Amino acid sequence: MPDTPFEVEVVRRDFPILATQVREKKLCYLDNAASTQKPRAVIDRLQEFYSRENANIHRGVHHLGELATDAYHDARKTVAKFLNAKSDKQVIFTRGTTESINLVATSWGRANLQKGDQILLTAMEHHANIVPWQLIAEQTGAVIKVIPTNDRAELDLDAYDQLLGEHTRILAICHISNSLGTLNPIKEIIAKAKAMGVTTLVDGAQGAPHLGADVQDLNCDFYAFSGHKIYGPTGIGILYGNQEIMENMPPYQGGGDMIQRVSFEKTTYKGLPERFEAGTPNIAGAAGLAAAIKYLGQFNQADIKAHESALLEYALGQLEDIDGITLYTKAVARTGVVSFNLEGVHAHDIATILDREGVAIRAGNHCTQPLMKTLGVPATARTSFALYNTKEEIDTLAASIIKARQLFK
């Protein structure tokens, strides 16, 4: 059981970058949905790997090769435990959520989709969970259907029930909206899909950092997340998959370490997980991701969740009374994100002015252009929270937004 008490000021000291000065002002980093900062434990692990263990894995029999191979395999076991996977063979290392979804769309999609089959998405999906399915739909003749949202930017579950049918082959859904923070009832949604024999994929890029992920409890067939959004390195991600399904999927890429035997006439492939990890992987990234997961594991997840939920509600309360502001984070079940606009001020101008105050937020369509169209806006400003953020930073955010508003009056 975790035994380290969660104290945000103590936690902040674990993240060196938070001491940064921006334009002679203390950094207020509120862009965590895009990428989280890294604790010293992750930074030190990367330095240790490159200083003492760096080598390629599997094929080398020398000492460094053995150390690197052990680090890579240990990282896979750490991720499997984090996800509560039955086997570490179900854990595939990728470059991130985007590649994980592309892997499933390409490998599973080509083998299982045909003309008239239905791919079911939601109106709040990130482009990374839209475009790969469009590509495979064009190749197979499958069609994409979209679960709409209601006025609170929650999924319309009645519409979902109507869309889910005999032609539905896969449901691909985000755990949490990266634009609005809407928390989807994915366990209920997955259960309905599984009852119809539908394969399920969860985009956990935002879910894993805030909620963790118990894949056995969710009963999903695939779950994807990115290391850099869960306090780990960039360039490393995870695809969890149902073992039986993945054993029947063709390789996604070809090359070293995924082969069993090669001739010019025929190549045979290894089993899981090597089949989907062609080429030299991001070994250091895997070790760094494991360090991030272990860092989080020292705390009680309920304490982190309570802290982040308190930040979200405090932020909504502080921002809602600002003159001319429109808040788009309205769902009853929500976490992590406040998306907003100011009357007469473009989202990018808001972000630029806030940067002058040392406040880092995101502005744009957040790779959710279809959702922005539903909201009737080209872009929003987005602030997003992590375990190291404080109410004082939200006060700074609110004061900076008021300053931006005054500049454009």
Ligand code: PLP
Second form
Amino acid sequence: MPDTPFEVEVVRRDFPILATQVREKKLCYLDNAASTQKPRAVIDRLQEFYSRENANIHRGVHHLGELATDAYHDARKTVAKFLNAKSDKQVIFTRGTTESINLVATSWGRANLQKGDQILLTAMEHHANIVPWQLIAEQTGAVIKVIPTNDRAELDLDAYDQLLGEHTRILAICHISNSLGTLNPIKEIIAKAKAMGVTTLVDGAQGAPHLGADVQDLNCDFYAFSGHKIYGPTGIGILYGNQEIMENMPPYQGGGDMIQRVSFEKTTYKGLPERFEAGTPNIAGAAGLAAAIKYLGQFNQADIKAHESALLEYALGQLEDIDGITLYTKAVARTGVVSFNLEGVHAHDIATILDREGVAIRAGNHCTQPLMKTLGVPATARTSFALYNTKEEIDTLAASIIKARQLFK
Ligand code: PLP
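Let's see the other form, the form predicted together with ligand PLP, since the form predicted alone is already up.
Every component of the complex follows; first up is the chain already shown.
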């Protein structure tokens, strides 16, 4: 049970990097949608693994091999519990959200898509939830359809109802938009798709860190997220999948650890989860991700959510009156992100000027070029929050934006 009260100043002390200075200014890290910082618990876990447990898994009968295998299996159990998956067999370790989605698009897509089938995406997807589907569409003759957004950058649910049809085979949708912070009503959206027999995938890269994920409650077939966006290491990610569907999917990659028997005549494969984990995995990464999930688990999720929502609303309030600003985060249901532009200043220049003040934000298209086209801009400046951010940091952000505006006036 979560039993640590959520106090942001205490939480900040768990993240060593937050005490560092940037250009002699206090670091104000507001680029969390790109990657979060790591608590001491994760850093220590990586060090402990490499100092005391490191070996390959499943192969050696020696002591270290057993320790590493245990660490890897325990990590899978921790992730399964975090996702409320029925079985840890449903949890596949990947390199990140991108690889998780590529796995589904390639393996599920090859087995299930044919000419004329439809893949339903949304206008706010990250390229990681667009390009893998384009690749499989080219190979199978399937067609991509896109749910548009309204002028608040929320999904147009009437258009969704129209697009969901007898040819729809899969719906792949983000939980939260990484560019704008729009929070999609995915449970309701998934229920409609499931009622039509459509397979569903949730890109939870931004959802899992802010809201957690209960895959049974969501009733999705696949859920993907990245370790590094949820306070864990880079190079590790998760694909959760419906067991029955995954058992009928062909392997994604071939190699060691995923086979039962190999001969030049015929090779047979292991069941879940090994079938989808060819080669030596990121063992330390898995242990580090489990440490991140345990770290988060000590707090009440609702407290983190309330803190992050309060930060977002405070930021919108602080920024909206700045001369020349355009805010793109307008959805009624939103979390984690404020995207904006300043009249007469390119987004990259805003980010460069803010960096001089120690404020780290992201500028660009955020790997959502189709969404930027809908907004009619090539890029935005994006500030994104995590559990360790504070209102004082938002004050610093607002003051730095005003400075940027004055410089270009
Ligand atoms: N999907 C969303 C919504 C994201 O925000 C990101 C990363 O920014 C990704 C997918 C890709 O994640 P990764 O680069 O960790 O694979």
